[in-house]
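This document opens with one chain alone, in structure tokens, the form predicted alone.
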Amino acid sequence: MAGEPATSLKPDTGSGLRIPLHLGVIMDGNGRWAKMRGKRRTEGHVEGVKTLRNLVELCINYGVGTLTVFSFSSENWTRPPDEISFIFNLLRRFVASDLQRLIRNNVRVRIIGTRRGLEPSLVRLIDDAEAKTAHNTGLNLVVAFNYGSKAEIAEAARHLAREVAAGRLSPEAIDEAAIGNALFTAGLPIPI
């Protein structure tokens, strides 16, 4: 996202290109990008980073409404601590580094998954990051992190059991749509 601020620059409209109301993108292979030129996996990390600035710039360009990255999935906790630590100061640096960009290119940022798990300066991190962008209303950038679809599942049932025990949800009434409002997702459009 250097240079110029992205919403000074537009694509050509002529071109028929449909954009996506959300466009969603897995961040996986950074590791391996690393191993097959040699380099250690943070490299692949550092890289991934990059392309990310540069996909956030592109859709800002071409007013694609959501961006949904997943960069840290629950199941990661596998890798090594070393790894891990390297790939949550690297969301410190980015926060730290695009923020005040993200901003004044009136981007949203939501960080989706779990905070179970996390230290408590990486949630104070994200809660600001999210805070500061809340009334934006560019692109979404949702940042799926600590995050995974089973886990996802699991905390919606929770809260929709919560939610009966407290007698303000019949069971009766769990349905597609009350578990799509109880999702981390919910009120985001279905990423292509």
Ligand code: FPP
Contents of the next structure:
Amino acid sequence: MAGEPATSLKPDTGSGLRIPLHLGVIMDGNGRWAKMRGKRRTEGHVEGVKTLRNLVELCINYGVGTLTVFSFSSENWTRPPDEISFIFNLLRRFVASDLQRLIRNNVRVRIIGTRRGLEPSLVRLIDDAEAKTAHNTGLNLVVAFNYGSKAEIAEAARHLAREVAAGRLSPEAIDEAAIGNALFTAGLPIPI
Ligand code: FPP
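Target state, the form predicted together with farnesyl diphosphate; input state, the form predicted alone:
And the full complex, kicking off with our chain again.
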């Protein structure tokens, strides 16, 4: 797209390694991983969080700019309630147990996706993780949770409509950049 970087890789500083500015990962295959080993699906999710921890550490060590992990999508609400509450508890436990370590490592945490439908105590927890790491300048860890691309577009449209209604934005000024700035991913380079 015009005006956007042709590559999402950091320039080679002589090491021969091309480090991504923004790495996107879908946390998929947890259930299959567990099934292949004769384990319960939930054990696959526990293993997925361990892999996420390792990946965060690798990204910090290699200087990746942003790591976005797609964890729970809006479509995942069709899963059995027990599995959903297990996944939600894993997110709670991850924030509770890893936040101090993330702060020490200068990681900025952002949880993208709609807060609607989440329990107020979980919303408080993730808001708190974002607030406590907002000024960190190292790895951007973006967790897409309760995320859906159409919901993201709807939320951006609502925001732009409110700006127009308030007289702060003219409809003609809604271009690709205005939409990009209204998305959860505003300011982040394109992931690879
Ligand atoms: C996809 O695997 C995985 C999920 C729907 C849930 C992943 C979320 C977590 C493990 C918890 C989130 C916590 C943090 C810290 C981000 P799948 O069940 O679809 O696997 P399958 O495709 O093999 O069935």
